[in-house]
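There is one chain below, alone, in structure tokens, taken in the form predicted alone.
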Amino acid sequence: MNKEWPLWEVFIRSKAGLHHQHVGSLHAADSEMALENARDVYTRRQEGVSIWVVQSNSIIASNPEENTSFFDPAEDKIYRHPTFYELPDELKHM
């Protein structure tokens, strides 16, 4: 019987309006414990306003060896990139 707790990935949002960033990993028995441990380990100096935890085995990633074919369809859709818009100075975190 495997008694090792699952590995959880931790994401912290440091300020309102910003995106969550991966800050590390930890082992925990369940999601509640993972969230509490993440708070205790990664926000000791009040660095965060929001925490996400997700089991590592639930994360699916693209294959770096297939980047050319995987991301190629987006290259011909320049309208999806906001390079044509000027943002006002008042708009922050974009």
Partner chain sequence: MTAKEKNFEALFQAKIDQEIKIEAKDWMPDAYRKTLVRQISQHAHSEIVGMLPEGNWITRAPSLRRKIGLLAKVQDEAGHGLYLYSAAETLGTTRGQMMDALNEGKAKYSSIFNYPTITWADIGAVGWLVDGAAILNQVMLTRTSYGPYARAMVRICKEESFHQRQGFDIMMSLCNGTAEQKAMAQDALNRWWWPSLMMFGPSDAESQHSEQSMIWKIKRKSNDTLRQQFVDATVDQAKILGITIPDPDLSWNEEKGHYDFGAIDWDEFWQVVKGNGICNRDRLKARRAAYITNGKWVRDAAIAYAEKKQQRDISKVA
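Hand over the structure of the form predicted together with the partner chain; the form predicted alone is what we had up.
We keep it simple here and write out only the one chain, dropping partners and molecules.
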């Protein structure tokens, strides 16, 4: 038998109130081992309070070669930003 263990992506919540964030990847035979390995490698110094692991081949990614057209819809919508709207001089904050 010459099978490699599948690749997993690891996401960690560093403390309550924050998002899980991608920290890296690892190989493991199953999800249980992936979680334990992630704990041992990525939280050796208490870097996390929660871990997600997901098999890398389950992730669908956008294609960077199509970035221009893919992200095009947001390009010309400056009115989605507060600076598009002018305030009267006497109004300091809004």
